[in-house]
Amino acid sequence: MALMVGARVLARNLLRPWSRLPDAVPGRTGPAAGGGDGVRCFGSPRVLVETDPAKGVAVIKLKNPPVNSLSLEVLTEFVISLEKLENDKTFRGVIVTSDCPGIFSAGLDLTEMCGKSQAHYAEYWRAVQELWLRLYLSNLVVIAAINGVSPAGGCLISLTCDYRVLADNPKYSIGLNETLLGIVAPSWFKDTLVNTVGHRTAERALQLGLLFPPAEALRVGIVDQVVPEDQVHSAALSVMARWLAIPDHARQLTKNLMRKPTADRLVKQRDADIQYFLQFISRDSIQKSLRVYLDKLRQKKG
């Protein structure tokens, strides 16, 4: 219950985008990755934002160790942080990356989908929808600096971005691997992947739950660039400069032209999508699969 109440408090802050989050890191001036003097930070314990007003660029870092799972709090805080940047005309671009070594994001938090109430499942899934919609349609240039493993929901975040840079480490695989957990990727997950890699590649990848190592991810087009691990951030900044050279209005209108039809499909059936998720996640067989998987994870930690 405390989790849901806390999330609602955070959600209300969406109406006051510069409100300070509970336990937020106060704005401060100091050095940050890829930036120099004048870089400012704000955010929360789970989502850190480093802004460089001089460049008009911000960096959103997921910092929910150990694996940056997308809990209800993380999803809500991410959306709030993104909206802050969108409402401040100083910023034209954002780089999304991880503060956890070797992990971009392990994806949706399975504990949010196991053994909870129907109301909680609905609130959680609406938060997942909201993050996808906000990232996918953002007027900002959004670049993913993928500095770790990126399965499932982590891959989805990457796919919403305008450009994806992946670290060249064979351990850093990326893909929508939901079927391996006995879960089906929603239609809008599928649409995002199809729009990126094409129908046949997406069909095979989704059915088999494929995770692509860097070279293969580049070949099929799930990422746009693979660079040495220590150059991910600098490469993202270099790409950002190219995208920011385009007049904002022309780029934003073109982005909307390309993406709005896909987003509209979810917007028009958002409540139905939630109901489908509730029916699916509440099945005894699905709950059992999730419990077995979570138990295995706990045993590994133990």
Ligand SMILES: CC/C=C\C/C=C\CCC/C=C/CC(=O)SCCNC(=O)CCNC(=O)[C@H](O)C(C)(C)COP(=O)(O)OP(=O)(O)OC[C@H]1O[C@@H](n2cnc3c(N)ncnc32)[C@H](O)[C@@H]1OP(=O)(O)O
The other form holds:
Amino acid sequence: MALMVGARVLARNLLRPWSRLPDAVPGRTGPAAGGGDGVRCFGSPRVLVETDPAKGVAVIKLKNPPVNSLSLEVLTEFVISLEKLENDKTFRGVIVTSDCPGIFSAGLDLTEMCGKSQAHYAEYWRAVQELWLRLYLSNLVVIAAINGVSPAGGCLISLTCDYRVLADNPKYSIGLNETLLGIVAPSWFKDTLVNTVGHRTAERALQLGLLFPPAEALRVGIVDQVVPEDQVHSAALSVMARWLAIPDHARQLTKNLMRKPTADRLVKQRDADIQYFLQFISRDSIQKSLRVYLDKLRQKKG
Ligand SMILES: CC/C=C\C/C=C\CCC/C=C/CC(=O)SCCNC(=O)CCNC(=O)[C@H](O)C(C)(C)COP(=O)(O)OP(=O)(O)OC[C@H]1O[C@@H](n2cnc3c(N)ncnc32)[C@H](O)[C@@H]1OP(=O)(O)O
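Can I get the form predicted together with the named molecule as well, since the one above is the form predicted alone?
What follows is the entire complex, opening with the chain shown before.
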């Protein structure tokens, strides 16, 4: 039942005409994503989309302060924005970045996984799965311009992209640090990392919950390029131009060849994966770990 409610909510959101989204900011023109006129913006307050139709490129900027945590709303709005771009043949590439200074994304929203109902957990997890599937199998060239720290789910988002550019700032570490929270990265998080850095590096990184600073991130291959902070966006645009020089059909079929087997593993057992998540996240010991971790984050200031 819970699963059906979750699926219905997501389906309703996905099918809702864009212009009727409650938070939509349609047709606002703004400063160019890559310079020049004709840039149009749409999206929602938490997921801004700047489009440059002449270049065929869009920029998705996550804006969920203070830390760009991936709440249910952010996940849903992100999927809707991607869907809109995928369906508009004007666009061939998208850059994913953050509008929150110093933070790419703090990952999954811990408050969505703590002290909530089973129905809520199911709805949330389906939304996490949905975003992963959409990003991982996107026909667009997807480039991450990582302009801030990027733990766990934040790292996962960038791992689904075709290429990762990281700003060279020692504070901007990246990795799947789930074990440090007393939780476990699901198998498809693990697969995404293994497909990027190889089995041994992934095993060590996952068990130890490693967060790599830029130079190390580049060395292990969890990012493809490290550039000075003020060049992240221009570097992402240069990389985009190179990837867009490849004929779409050949690149898309090749991407599918590389990624579909991994995605299919989740698609074939999506409901079972949700059930497993429900069992795991509802355990008293896991809820306790999450509460302790959240309290530590909150007390940092005090
Ligand atoms: C099939 C499945 C089978 C098995 C496994 C099942 C399930 C487990 C899988 C679950 C996977 C989870 C992946 C995740 O993404 S978990 C999230 C991991 N994220 C982190 O560890 C990052 C935590 N945050 C930080 O380290 C810092 O906040 C950060 C470095 C990002 C920024 O530091 P800064 O000093 O700038 O800000 P803070 O003062 O720390 O934070 C400001 C407020 O934001 C709150 N906060 C931070 N992170 C989160 C978050 N991820 N979710 C929700 N809220 C967050 C923080 O508490 C502060 O709140 P207030 O004090 O202002 O109330």
